[in-house]
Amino acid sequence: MKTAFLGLGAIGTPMARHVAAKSSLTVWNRTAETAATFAAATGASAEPTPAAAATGAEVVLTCLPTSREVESLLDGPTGLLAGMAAGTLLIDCTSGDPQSSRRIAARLGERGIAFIDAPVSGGVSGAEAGTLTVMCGGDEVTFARARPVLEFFGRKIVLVGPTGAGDALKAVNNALLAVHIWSAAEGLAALAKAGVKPSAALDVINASSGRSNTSENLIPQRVVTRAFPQTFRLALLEKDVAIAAEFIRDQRVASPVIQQVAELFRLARHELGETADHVEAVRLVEEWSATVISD
């Protein structure tokens, strides 16, 4: 099988590495040097344009920051539509937005090209290990066709609904992550100011009903230690929470908590900048509270 992979970012690169190990692969990246380095290391072929990468491929995978970037690759003499033939399958692993994915699917459908939105969860470590969770939006036939490719880098692969449903679920999942980060930071900041050691508080919380991945892993490993490694940009989490907030409004579901957290993460992105890690949102809570969540 010939495949193409477009978007060699922090998560896309290890995903594409798994694909390269199991199929004939062409790659494209906005930074050509990145694609060339990847090709030299894996035996893939680096191409200068999306059209060139997609030409002759049975399956094309995209993994870009937003749906806007995916749409921007479609048109023009060097765009995907110039390279994909009828019968091609486009798997979009971007953490995108449902409306854009439905629009992309409709455009591709006019050319006889299948589409499935397949955002992933599990971070860089999951991508490197090939154990990502993949949430798919599309029909059963397209999902069955996409699954063997998704198994190159995914362990839990689920068709969750029609086109756009994968994007919606990914956004809601990440909105819950944002809620957990912000609420845990507020609670722990208050406890720290009252004289409770964060490590002691976390020991109790993590044996009780308030625990979450944030309290069990993110805060002990990154906040209490003051390590704050760069693994997932706050800007990308803010984008995902905004998508979730819009999706929930579109469904006419009351969502004051998620709407507020979307605004808080928008503010955190503005205050902390485009390169800050997502867990660094805790720094803003610490600043406002005049305390540090550390022993």
Second form
4 protein chains.
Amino acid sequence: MKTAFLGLGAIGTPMARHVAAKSSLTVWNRTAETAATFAAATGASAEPTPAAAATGAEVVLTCLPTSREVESLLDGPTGLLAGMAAGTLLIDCTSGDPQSSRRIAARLGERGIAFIDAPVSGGVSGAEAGTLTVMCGGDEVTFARARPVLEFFGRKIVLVGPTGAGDALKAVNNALLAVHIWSAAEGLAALAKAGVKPSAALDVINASSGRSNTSENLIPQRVVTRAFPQTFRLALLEKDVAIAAEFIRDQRVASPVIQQVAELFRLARHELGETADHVEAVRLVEEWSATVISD
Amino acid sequence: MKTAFLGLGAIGTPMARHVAAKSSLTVWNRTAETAATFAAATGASAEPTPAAAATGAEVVLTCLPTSREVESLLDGPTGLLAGMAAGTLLIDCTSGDPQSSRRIAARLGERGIAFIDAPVSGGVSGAEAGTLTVMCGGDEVTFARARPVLEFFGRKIVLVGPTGAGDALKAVNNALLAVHIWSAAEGLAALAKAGVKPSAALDVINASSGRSNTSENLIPQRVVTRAFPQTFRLALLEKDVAIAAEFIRDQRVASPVIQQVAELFRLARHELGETADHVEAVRLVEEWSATVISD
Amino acid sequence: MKTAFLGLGAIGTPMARHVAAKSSLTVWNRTAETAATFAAATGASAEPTPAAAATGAEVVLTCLPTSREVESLLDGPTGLLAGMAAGTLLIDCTSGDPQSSRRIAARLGERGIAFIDAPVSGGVSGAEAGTLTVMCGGDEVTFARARPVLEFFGRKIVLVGPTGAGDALKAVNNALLAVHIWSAAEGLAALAKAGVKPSAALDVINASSGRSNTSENLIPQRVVTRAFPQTFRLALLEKDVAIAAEFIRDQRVASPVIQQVAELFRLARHELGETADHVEAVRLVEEWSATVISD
Amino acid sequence: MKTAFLGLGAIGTPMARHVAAKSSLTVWNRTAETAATFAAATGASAEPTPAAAATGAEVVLTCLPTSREVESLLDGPTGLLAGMAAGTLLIDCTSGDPQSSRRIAARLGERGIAFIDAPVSGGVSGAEAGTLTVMCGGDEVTFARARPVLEFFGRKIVLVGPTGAGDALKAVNNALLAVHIWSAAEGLAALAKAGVKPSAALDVINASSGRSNTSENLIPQRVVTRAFPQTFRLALLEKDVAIAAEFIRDQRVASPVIQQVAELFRLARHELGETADHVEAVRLVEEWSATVISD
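Alt. form predicted together with a further copy of the same chain, vs. the form predicted on its own above:
Full assembly next; the chain just shown is listed first.
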């Protein structure tokens, strides 16, 4: 099978490596050197434009920061639409937003090109191991076509609803992550000020009803240790929470908690900058309470 | 060892059963029949007043709805203080509030009686199995005295800080539970309205970063099935979130998320009443968005 | 001057009456009888379609529930674009949203038609008295053309910024109104429960720093008296707060208070229905606290 | 009449000046020089302790930062209780909290001393002009005794409810002030970023339904001008909002908006420090959105 992959970022690169191993792959990246390096290492071929990368491919995969970047690749003589033929398929693994995905699907549909939104979870390590969870939005026929390609790098691959549903679910998952981080920080900061060691508190919470992936993994491994590794940028999580917040409003669901956390991450992004890791949101709660969540 | 147990409620009764099996137990309960029935079944002796139950006991355990009930048992000719001798120990397993526990500890201390706050988690099933988690607030000497008794019904028994720290940690754990329930309901209600089946959404979230005890257990088993079993009253969770909210404020930690969830549970309690289960908070999110989180 | 007016609602009708008195007016309304009745009373002529109403008019005014309705009138053989000639002007007095207004302006601009968003404040009584405040978004040339028409019904007429700025300002004003109503209700409900008469509390607040139009006029005249007159539907205020919330997010301003009030009005609209007056939001605070803000 | 005044701060000093002009006044202040200077200027006598100041006074007035300071003056050989005789009256003009005032009233009552909480509004200028608003909590007999003294510096003097009601109302008023400041800042920051001049926006809002004392006076005079005069410390407003938030919770009124604003002012106090003026809360909204609310 001939495939193309656009967007060789932190997650995209290991995903594309799996695709390269199991199909005839052409790649494109905004920074051309990245594509050249990737091609040299994997035997894929690098092309200078989206159009050139897509030409001849049965399936094109995109993995970009936001839906805006995906949309910006579509048009013009070097754009994706200039390279993709009728009957081909675009799998968008971007953590996109549902409205944009529906708009993209509609534009592709006019040219007989199929579309599925297929954001992933599992992080860089999951991408490297080929064990990502892939949540898809689209129809069953398109999902059946996309599945063999998604199996190159995914383990749990689920069609969750119509176009945009994959984006929506990814955004909601990440919004819950953001809620869990922020609320755990509030509670643990107060406990720390009252003389309760964070590790002791976490030990109890993780044996109780308040536990979450955040309390079981993120806080003990990253906050209490002060390691704060850079694995997923806060700026990207902020974007996802904003997508979730807008999606939930579009569905007219009163959502005071998620809307508020969207605001808190907005200001955390402003305060902590574009390179901070998502777990560093905790630092803001710490700063505002003049304490540190550490033993 | 001679022990006394005051408060034979849903959790207290199975706890007291373990205590009865391993010590010479006297019990008291506001409704006397409950104590009589318990005594008949376990060989414990039932007494008509807190003072009578406490007389002669080395260790008195209390397990009541709130600290207010504990304080109300102390005074008067039939009160706990009329029965407890200097040198004895009061273990309060109530999900209490730190300020009241400090006040109780001070009053007992004036009479040479030790105090430890020791709220539990694990629910009725944990109480029956004797596998509760017990989070203690007090000094190390008192903790060492209390531990053998706590082992009658607890598996993980931890001293987490000074007097009131057990209450604070229990309240924070439950506040996180409340945050997780409410935010999951917001996200899943919107996904349901957008055509994503809750069970499919949960399947993905539980393989991703947004998972929690709530998404792994409570929502699939109780909400999606519409079972809503009565295991822990919303009114009690509301009380715990209010304790957490006040505790966090006392520590001067800016805590917009937990404060807000305290308000939401306050109004949920008003809307859903005193007998609703804690997970039924989800019903309010469903009602406000005219949807049901069910497949 | 030849003018057209589309949308004879509660505010639109008295506005159009002023326009009819000072120009040669053609009207259109979704319910044709309303237009016929208006025409009979004012000497304006009623037309069956937007296109017909707009034909020959130098200036077309629209006053509809939302921007969505304005956009839906543009297209097709009976739409506004089929009737408006190049060189004419569309003044949209709808409390619209900035994004839609920019989209409408762009579409009209392609045909040489000028556009200005010009939402009004002052209510039905201001419209009848011809003393409305009009907040305009657009360029100065268009504003200069629109002003003589706006003076038919407006007293304070201000150009506040580029296209959409009028909508944004109207939405922010109404969001502040919503914030003031909700927060005053919270405070007064608690005071009432504590034995402070609402009228005494308002008397003091209105001599102090916490006063607002809401505390000076709305609460004493409408809530304390339990009159709750129907002057401005809560559903419309909810729409405006939602517009403000989205606008503020688009500007990337962290806005926890207004976002939260947007959620509260969303659920108030669900609970109180489409016909409730905006001040009735107070009823929800009253219900949740089992009190009444009345002497 | 013999009077005493304790607490010669920014507001207390001009209030005491009126009392000195109309009665035989003894003063006490934590910093003794302030009392000496005041005495020299007014003919009052300065005493070294609360007990000494209160001895012989029929009416004692206190005006301190918080109720905590009032309580801390009561006990010990130099405390107020050592100086006040049965049958005298304590008027507490502190912006206190209702619970503390009830506690103080109970303690004084045991000794036959009457108490009324009587916080004021109107600022330094109102204190100087003798035109303060005084909101009183207590019974009618005590109010009748206090009124002639309160008339020395107050214009609107109202009994609003039982002991603590004055504090509660003052706190709610100031909470509304805080809500108005924060929400206006959110809206105006977004408008400024969208190209709407703050002064133009305020001009319209102040002719519309969203107006408040904040939009009419504070923002135009202090924010748009960047003057930010130091008239009322943010730390004190934060304390008042916290009192309101706790009072409202005690009344079991679901109050998401005021609770949230309490958190925002808590963090604003942490970020801006103890000397910032209350209106400087706007600076935080400005910082988080990288804009300035100025023309």
